[in-house]
Structure formats: structure tokens, C-alpha cells
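Encoded as C-alpha cells, the following chain is the form predicted on its own, with no partner shown.
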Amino acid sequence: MLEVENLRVELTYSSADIVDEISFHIVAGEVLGLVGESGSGKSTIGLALLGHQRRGARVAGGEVRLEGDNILTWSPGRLRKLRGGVVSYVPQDPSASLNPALRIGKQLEETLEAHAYGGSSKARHDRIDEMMSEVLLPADREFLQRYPHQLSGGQLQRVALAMAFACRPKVIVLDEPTTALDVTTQSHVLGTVRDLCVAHGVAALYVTHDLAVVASVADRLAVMYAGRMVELGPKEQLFKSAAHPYTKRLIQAVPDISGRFELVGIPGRAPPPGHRPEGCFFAPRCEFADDKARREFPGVTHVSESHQVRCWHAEEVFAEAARARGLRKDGSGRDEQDKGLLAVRGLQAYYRSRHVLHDVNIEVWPRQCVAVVGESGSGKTTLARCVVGLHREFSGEVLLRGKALETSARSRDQQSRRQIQYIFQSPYSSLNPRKTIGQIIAQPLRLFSDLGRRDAEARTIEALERVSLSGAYLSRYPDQLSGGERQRVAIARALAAQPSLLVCDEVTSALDVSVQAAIVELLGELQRDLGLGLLFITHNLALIRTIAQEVAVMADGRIVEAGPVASVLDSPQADYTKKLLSDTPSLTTV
């Protein structure tokens, strides 16, 4: 159905490459999964299958056939009529991409008009009836009325997905759709999609980070790697022996729900178009890297008829990949010496007259991490904004140390109000993009301190180098800085208040895996060298194996199950807690 061949994309003003050298075909019916860190030329190729690229980029050589016809050739008035029409794109964002100011029904018209398809006005209602069937959302008038904010991030998604299958496309460009999902809507969002790609004999290609997500949907795994294409292969075959030193690094930086393998990060970043090294690119990364590897580019070695690889060490990082992930080690918890830390007791919170939280009680102690999970609109984000006291409609005890807190961040002591520090889900948005990074560091210091300019620049040095980042960083801006080194900043912010309890909402869930793992790493290692509390707000159950010691399951507003970690995940006794995990992707049920 659909062939790409050594595909170059340039950048307009330099001529460095985007991406090089890609070359890979998807059969009808079949869904390839295309992995790799942020910036390594996913989305690029994504919309090179439109016959499009964004600003500042172009085409510069090789192929995208359509059944045997090369879509780069086309005039712009053909590929107007190729896009949503034979090929269809699922964006990350669905609330971007639909228009705020129409309901869902009339957008969903507009598709099929556009492209002309269905002969009267009753043949295009009768496929929008069928559009809504197909991904499992209601076609009554109610709902076709709805604006777009009237609708939530899944069913979103899924009107998303709808008008991309709406002209039965033969080919479908999902780029990370479920992204920001809670693990019960991801998986019936992954499972539409793998539905519809079946059942109508679509050519799929899943962009993504994730390798859990795509070991649901894939039926094969391509991973990129700073614009060139690493490995290729049966999703299989690329997870239990992996011939890539990268591909085998971001299968460890996935968490493992079982509980049985360590979570690693991989340290370094990939070098950005125009900034890559001769030979391998992934050579300053990588353990297996010689002298050729950093001479010479590998070219492409076959490990099987369908398994391919661009490496010079595939044989022996093969062997390496086929042995068992490292055993993880048990993480550290309270000491029972320890005081009690954080105490919340009786919480009922309220939106006006709307009640969101029922009688929620968590208690956290020094050097403890307890997870709080749950669907996105179980109350997670107002319990942390409730401890906080950035929500005030809340009634109940939160008390520090034994002394009860008032409702208002504002109506608390200055003490209060620096013991306990805030970490925010997204880093591009947390931080003032007008402010340097040692600005930025340095404010919690004037509210909590009085220290001279010296002393406050030593701290927030210090705070920096915490989280493994150097001095360098203070003069530089946000912008400059990739996801997980503003994440990073983030965290060094908090620090710098000296706090004894972090609360975490979200913090890894807009990284990529492999940042993420580095990130997971650095808050247990607070966690025990400073003797921290965290309190880590997460839909991800996969993820507080690594970094939890106790977890409690939320759902509409009520804790629904509590407990040890390892217990509430081996042997659930909630039906609500089985039915997150049933949900929760997982590479060990490849």
C-alpha cells in the first residue's frame, strides 16, 4: 500500500538534514510503529506521507509511493485532494486541531463534503452515524450539538479518529494520539484504532515515544535515531533481542508493571540537525562505541529476513539483548524512626456546589513516595492542589508535621508554605520563558530567605548541580533547554526551598521514555539523600513500581483501594484497581 524510499528532508536555511536515508513499506491492514526520543524525525515522516512538511523544512530526495505512485511528484491541488481523503492524520492534540467555534457534528460534515463523498446530505448523515459507531461514541443529535470543549480529552480523541476514517482512507498517520490519556482511555482509543486499521485494510504508521503503547497496536517496531532509521523489524523480535545498543537502552527506560526489572535512563541527548557527529550518531551515547563506530556511519545488516539494523556491534548487542533485563533493586522507604510527615484526613473538596472528593484520607512520612492514581477527573490534581493550598473549597484536615494547615497557600506561614513544594505536569508552561534559568532558581530563595547575592547564586548552583546540571545553565532561557532539562529545572526550583515534601502532578507524563527514566531515577535519589516525602500524582501504574512504596486508587473522588504497592498491584482487590491494570500497556505481554 504504501513504500517509502531513502526519504531525505532538509532544513530550508542550512541544508542539514532532518531526517536521511529512510526507506520502509506498510502493507494494507498492517500498523508499523515508528519510536524514538523528541526531535529524531518521527512527525517529519508522519507528514511526509501527506506529501507536506512545516516551515523552514523541504523535501530534498527520494520516494513516498502510493500503490506504485510517487506523491511527492503531485501538484498542490492533488495532494489538497490526497489529504483526509486517501490519506488521513490523527494529530497529538485534538482540542488544536478542532475547530473551538463548531459543533462536532457540523465538523464531521465538512470532512465528507470536502472530499466529496457520498452522493446527498442523508448518504453523509448515514456515514457520520456509522463514523460515531465505529469508535464507540453516541450519534444522537445531544451529542452532535456539542462544541468541542464540551467533551473530554478521550472522546476528543475519538471524533479525532472519526473524521480521519471518515473517506475510508488507505493510509493513516496516527501521531502520538494518546499522549496525554489516562491508561483506561488509551486503551480503548489503541484498541479502535487497531479495529478500524483491520477491519477496513488501512495502512497504519503509529508515531510515538512510548514502547508500551506501541507493543499493543504495532505489528512492527521502526526506531529513529537523530533523523536516521536504526533498526526495523517484528515488534517481537525488537523487544525480547534488540540488535541496537538505543533500541535495547529504550527498552530498559520502559517501566516494567511487573516489578521485576530496573528502570534505566539513558544518559546524554540526541544531537540536534546540523550538530551530528561523524560516524555513528549514537556513538557518544553508547557503551559499544570504537574508534570506526566514530569514524564511519554502519551501513544496513540483516539479522533476519525481516530484522534489520544500522549498527557495527549488532552481533554482539544482539547476544547481549536476548539475556534478561538488570533485576531491579528494591527502592527505599520510610525509616521507622521517621515522624509522621503529611497528613490528610476527612478531605471532601468542592467545585462550588459540585462535590469532587469523598472523605479522602493519605498519610506520607519521610523518604516515602505515595503514588496517587487514577483516570483523568478521579480528583487526583485537586487532592495535590487541596495539600498545597492552591485549592481552597475543601473542608477536613491537612496537617505538616502534626499542625493543621489552613485552606489558602496564602493564609499559611512562610515555614508552611516552604516545607512543601510543587512540581508541575508540563515543563514547557511552568516555567517564565522571559526569566533565566538562574532567575528562575533563585526566586523561591527572596520568598524564603534573605540570603546576600552571593550566597543565593552558591545555592542555586547547588540546587542545579542536585539535579545534574552544571553552573552553565544559570544565563540560559527555557527555550534552550529540551523537555527534560526544563523538567530538571523544574525540580532544582523546588529544591532550592530546602522543602520536606514534593508533590509531583504529573511531572513525567510529556517526556519521552527515556528522559523519563532519568527523571525517576533523580526523585529517588532525593527521595533517600535528603530524606523527602513525595506525593507523585500519575496515571501511569507501570511507572510507581519504580519510584513508589504506597499507592492509593482514586476514582470519582473516592480512594477506592490503598496499600503497599507490591500488594495493591499483585493482588488487587478493587474491580476498579484490576480494570486500570487489564488497561495498562506492557511490553511483557509481547
Second form
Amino acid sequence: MLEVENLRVELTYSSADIVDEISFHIVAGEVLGLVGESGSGKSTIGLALLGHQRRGARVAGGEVRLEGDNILTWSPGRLRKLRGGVVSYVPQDPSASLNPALRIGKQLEETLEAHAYGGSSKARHDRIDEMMSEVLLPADREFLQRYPHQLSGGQLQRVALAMAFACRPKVIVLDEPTTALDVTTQSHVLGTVRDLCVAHGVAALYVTHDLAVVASVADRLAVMYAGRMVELGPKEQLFKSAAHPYTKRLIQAVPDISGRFELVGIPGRAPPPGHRPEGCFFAPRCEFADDKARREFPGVTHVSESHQVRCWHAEEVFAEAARARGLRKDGSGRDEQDKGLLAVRGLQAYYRSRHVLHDVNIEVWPRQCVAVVGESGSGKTTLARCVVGLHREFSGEVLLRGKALETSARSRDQQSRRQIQYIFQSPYSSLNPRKTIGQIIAQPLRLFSDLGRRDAEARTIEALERVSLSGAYLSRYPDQLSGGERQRVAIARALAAQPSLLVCDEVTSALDVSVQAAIVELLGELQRDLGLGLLFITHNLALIRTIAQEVAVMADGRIVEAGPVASVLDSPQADYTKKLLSDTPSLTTV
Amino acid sequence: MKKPAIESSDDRPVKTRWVPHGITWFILRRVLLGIATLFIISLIVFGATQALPGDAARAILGREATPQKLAAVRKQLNLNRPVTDQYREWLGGIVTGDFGRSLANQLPVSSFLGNRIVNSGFLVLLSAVISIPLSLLIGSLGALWRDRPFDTVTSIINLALAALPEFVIGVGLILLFATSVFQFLPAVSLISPDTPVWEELEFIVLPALTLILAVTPYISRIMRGSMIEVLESDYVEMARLKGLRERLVISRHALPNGIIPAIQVTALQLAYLAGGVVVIEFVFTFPGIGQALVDAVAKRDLPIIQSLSMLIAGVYVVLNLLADVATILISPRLRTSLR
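Complement to the form predicted on its own: the form predicted in complex with its partner chain:
Full complex below, order starting with the chain above.
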């Protein structure tokens, strides 16, 4: 159906390769998962299947053949008819990819019109109704008259799916379509994707950084590293016995709902285009690397007929059959002599007239991590904002070491503000781009201490080292750092204030899995070494077993279940928790 | 294999209720705010008069101040009465359309300024009608042909024009078209304020051209920037990946979103025109409010100065109101969030 051979896409200016030597095929009705960290070139490949390159990139070689015909040689007019008609695209973030000023019905209709699908307007409307019901959305006029902002994230992604399947395409490219969704919605959308692909015999390329997601939807997996496809094979084989060390590490970095394994981050980062080393690109991060690997990039080796890999040591790696993932050391529980750090009692919170939190009670002890899990809109972020004093419309008590806190951070005293530090979801927007890392971390020192310049700098460096960054970062600016490094800086900034409680609001959801694992490792360390209490807000149920000791499950502003992580996850009592658990994708179900 | 429709909590719409009277209420609120703004401005304008050294009469008469003349002027301006009474009377006059009499020629302010306001209004309107579409076009084309020759050339011209004060542009145009190089346009607008300018169109060409050149760079720079952002947006890429014709991608997906930031800047620029017209009219001795204002300042003709200050402030308030309403009408997110 679709074959890609030796594809090379490079940067227009420097001619450095974004991706190179990419070859694979997808047959009708099959889902190929394309996995890699951000910057590995997976989206570039996805777009190449539509004959599209982003600004600053161009195809420099290779072929993308659709039923034997190389689309890369097609004229713009012919490509236009291909896009959306024969090969369609599902974007990563539908809230950004749907035009905010056009009604969704119109946006669906124009796709059909562009490909002259259906002879009449009536036929097109029937097709829209049909697609809406296939993606489990209402097809009534009122719904189609809505604008994108009037729909939830899950609904938007379904609209994007309906749009992609509308003209009965032969190939569909899904570019991380579930990253912006919470687990329940994600699992519904994944189910819909799989059903549609099978039902319509569509060849699908599913681009993602989330192995657990791809495990539940793909038939075969292709693993990208720094612009090269390093491994390709049936997913069962890859998960059971990966033949590339990178794949192996990637699997180890995925948090698992069963929590039996220790999370292992992959140190270092993938080299960007133009900075890729000689030899195997993964060599600098690889435990198997030898001189040969540092000299020469390995060619394709076949482990089995359907399983290929690019590694000099594939046999070794493969033979070392799925090395048991290290079993987790249990986080140190609470010490009996520790006093309760944070207590939230009878919290009722409001947005204007809307009652968003109902009688919420939570306790955090020193050295303890309490996870608050829930879907978006469940009120978990509001809870965090009440605790730090950013949300003022609440009643009930927030006690820090037994002392009641004012509702607003402004009216709290300096000590209690210092003791509770907040880490935001996106490290891309929580750091001031005009300040150096040194200035950013020193900010809380100026607020909360009267250290001299030299002492302050020492404290800043100490905080940086605490999060495994060196003093060399002091003079850099946030945009010179990767997402993981930025989040480390945000944590260092919180640590500089010498807090006793960290409130972490979805701190890993903007990060790649391998980075996420490293950040979780770091937070666990801080909790153990500094005796910090953690209030860890997340929608990722799979993460909490690796970091938290206690968990509170929230739905519609209420805590529906709370208790030790192991007991809540192993024998959930509330129906809602059971549903969340069954919706969470897992590698072990493969 | 189909699943039954599942209504999970996430599938609930975030916001659906269309509030029918939202926009009316919004406009009403903004009009009230505008009135409040004008009220504050009236306090400032009036207060500034009070702050003149000695009193207004002495400031007006300057060296010619004799006790008799002072008394006469004081009587005409009601300066003998308490400040609050004076303010109430002045404000009451403005609200009912009585702006007082000019001190210089004893004519009622409204009849003295009437024609001049029409003349200036025509000048500003003409400049706006030409410069707004022109700058939106230049901005959009610059974004579409980003870094190509058209974009580079218009960007350089825009920046150069933006860097020049408008009277320099005006003088430059006079040198170019009226005196040193070519001589086919009049350098000054020697027409009586009582003739409507559209009967003497050649006099309006250079002032209008100056205003157009002064305003176009700003609007087209903003339009270019916002179009570039929109053209790089996910939804424009998505529109292309859906296989829409490029014409449709631009006209339906890019332009309506790209124009939103330009609306606000356009309003500010138009309001600026209303004030900027003062300098231009002086350069060209164009018989409009600018000319009148400059004269009035020279003659310390307080009622005229006060009236014109209020007028220009009023133009600012109205234009900003219009821009806000327009922005809301074309962005659904704002429109539906009004309550």
C-alpha cells in the first residue's frame, strides 16, 4: 500500500539531515507505530507521507510510494488532491489545529468540498452525519454549529478524526493525537482510531512518544533516534526482546501501572540535526558502545524476517533476553515522629458561583508524596492553587504544620510562603525568557533570605547541583535548555527557597518519557534526601506508583477514593477508580 | 465493531450557552465607560485652564492687560463666579451643543469650527479609506511572500517612513511635487474655510498623501506580523493538509484570523490621525481643525482650544469602542464568552 524508501529530509539552509535512510512500508488495515523522543524526526516523516515539509525543511532524496507511484515527484495540484483525500492527517493538538473562527460543521464540510466528495450538498451532509456517529459525536445541527472553543479536548480530537476519515482515505497519519488528552478520553480515542483503521482498511502511521499508548493501538513499531530508524518490528517482539539498546532503555523509562518496575531515565539527550556525531548516534548514551560504534553507523541487521535493527551489538542486546526491569526500592514511608506537614480540611472552592471543590480533605507528611489523580476538570489543579494561595475563593482550612493559612498568598506571612513552593506544568512558560538561569534561581533568595551576594550564589549553585545541573548553566537563558533541563531549573528555583512542601502540578506532562522518568527519579530523591513533602498533581495514573505513597482520586471536585497507593491501585473500591485504571494503557497488556 | 456512545465527563461541552444580549450589554457598558472617560478628560481640560498663572483673563490678554479689558474678559468667561459654577456651566454648554464664543472673533465656536471640522473629517476619512485597505494588502502580501523581494522592499520603505515625523514627510512631498522637482500640485491649501474641500480636490492631495504615508507603515507592519504568525499556525497547516486550495486557505483560514490584531492598531492609528492632522494642516495651511487649533493657541482663544481638545478626545474614545466591538464580532471565542 505505502512504501517509503531511503527518505532523506534536510534543513534548507545548512543541508544538515533531519531524517535520513528511512525505509518502511505499511499495508492496508495495519497500524505502524512510529516512536521517538521530540526532535527525533518522527513528525517530519509523518508529514512527508503527505508530500509536505515544514518551513525550513526539504526532501533531499528517497521515495514515498503510494501504490507504486512516488508522490514526492507530484505537482502541487496533484498533491493537493492527495492531501485529505487519499492520505489524511490527524494533528497533535486539535485545539490549535482547528480554525478558532470557523464552525466545526463548516470545517468538516470544506474538506469534503475540497475533494468533491459526494455529488451534492445533501450527500456531503449525510457523510458528515455518518462520520460524526462513527467517532461517537452527536451530528445534530446545534453541535455542528459550534466553534472549536465550545468543545472539550476529547470532542475536538474526535472532530479531527472525523475530518481525517471523511473522504475515505487509504493512508492516515496520526501525529501524537492523544497527547493533549487525559487517560479516559485517550482510551476512547485510541479505541476509535483502531476500529476505524480496521473497519475501513486504512494504512495508518501512528506517531507518538508514548510507548504505552502505541502498545495498545499499533501492530508494528518503528523506533526513531536522532533522525534514524533504529529498530522496526512487531510490537510483541520489540517489547519482549528489543534488539537496540535505545529501544530497551525507552521501554524501561515508561512508568507502568503495575508499578513493579523501577523507572530508569536515559541520561543525556539526542543530538539535533547538524550536531550528530560520527558513528552510531546513540553511542554517547549507550552502555554497549565500543570503538566501532563510535566510528561507523551500523547498517540494517535482520533479527528475524520481520524484525530489523541498526546496532552493531544487536545480537548481544537481543540475547540478553528482556533484562528484568529493576524492582523498585520502596520510598521511605512516614516517620512516626514527623509532624503533619500539610492538612487540608473541609475545603470548598468556588469559581464565581460555580462550586468546584466539595469537602476535600488531604494530609501530607514530611518525606511523603501524596498524588492527586483525576481527569481534566476534576478540580485537582484548583486544589493545588488553594494550597499555595493562588485561588482565594474557598472556605475550609489549609494548615501548614498545624497552623491555619490565610486564603491568599499575599496575606500569608513570608515563612509560610517560603515553605510551600509550586512547580508549574509547562517549563516552557514558567521561566522568564529574559533572565538567566542564575537570576531565575536567585529570585526566591532575594525574597526570602538576606544572604550576601557570595552566599546567594553558593546557594544557587547548590540548588542547581541538587537537580543534577552544573554551575555552567548559571549564565544561560531558558531557551538554550531542553524541556527536561528547564523543568530541573524550575525545581531548583523551588529548592532555593528551602521549602518543606513542593506542589507539583502535572510537572511531567509536557516532557518526553525518558525525561519524565528522570524528573520523577529526581523528585523521589529530593523527597528522601531533603525530607520534602510532595503534593503531586497528575492525570497519569501509571506515574504515581513510582513516586507516591498515598493517592487521592478526584472526580467532579470530590475525592472519591484515597489511601495508600498499593491498596488503591490493586483493589480499587470506587467505580470511578476502576474505570480510570482500566483505561490506562500499559505495556504489560501487550 | 462499534461502541455505544459514551458520555464521559470529558465529552461534556465546555461552554455552549449563546447569550443573545451579550453584545448589546457589552456595547452599553463600553459606551458608559466612554462617557466616564470623556467626563474625566473634561475635568483635565477645564483644570488646565484654571492652572494658568494669574487667571485665564490675564493669560489671554498677556501684555495688553488693562483693568478694563481684564474685567471684560472675566465677565465673558464668567471668571468672577465660583470654579464649580464655571465648570458646571461649561460642561452643560458642551452637552447641549453650546461651546461658547471664540474670544478672537466673537463668533460662536460651533459655527466657527463647523466647516473646519467637516474639512478635517474629510481629509482624515479620505486618508483612512485609502491607507487601511492599502496597508492590509501590503501587510498580507509581505507575509505571504515573506523574505522575497516585495517583502524586503516594502519593509525597508515602511521602516524608513515610520522613522520620519509626518511634517518631514509633508515638507518632502512639497519639495518633490510642488516646488523644487515637479510643480503640478499646490504647496499650500489656499482655500477659504467656508469652501468645502471636495470642491477643490487638488488642495487635498498632498495633505492626504502625507497622512497615508504616516499611517500605512504601522498598520502594514502589524498586519504582516500577525499574518506571518497565522500562516505558521497549526490550523493553516491543517487546512493545507486537508487539501484545500491555497486561495481558500488564505481567504477563509488565514485572513479572518490575521486581521484581528490589525483592527486595534487601525483604530489607534485613526485616532492618531485625528490628532496628527494638526501638524499636517499647519504644514499645508489646510483650513481644518488643526489649523484652527494652532491659531487658537497662538491667540490664547480658550473656548476653541477646550472644544477641540474635547472633540479629539471624543474621537479617540469612539474609535477604540468601535475597534473593540469589531474585534469581538469577528472572534467567536470572545463573542460567546460575553455574558
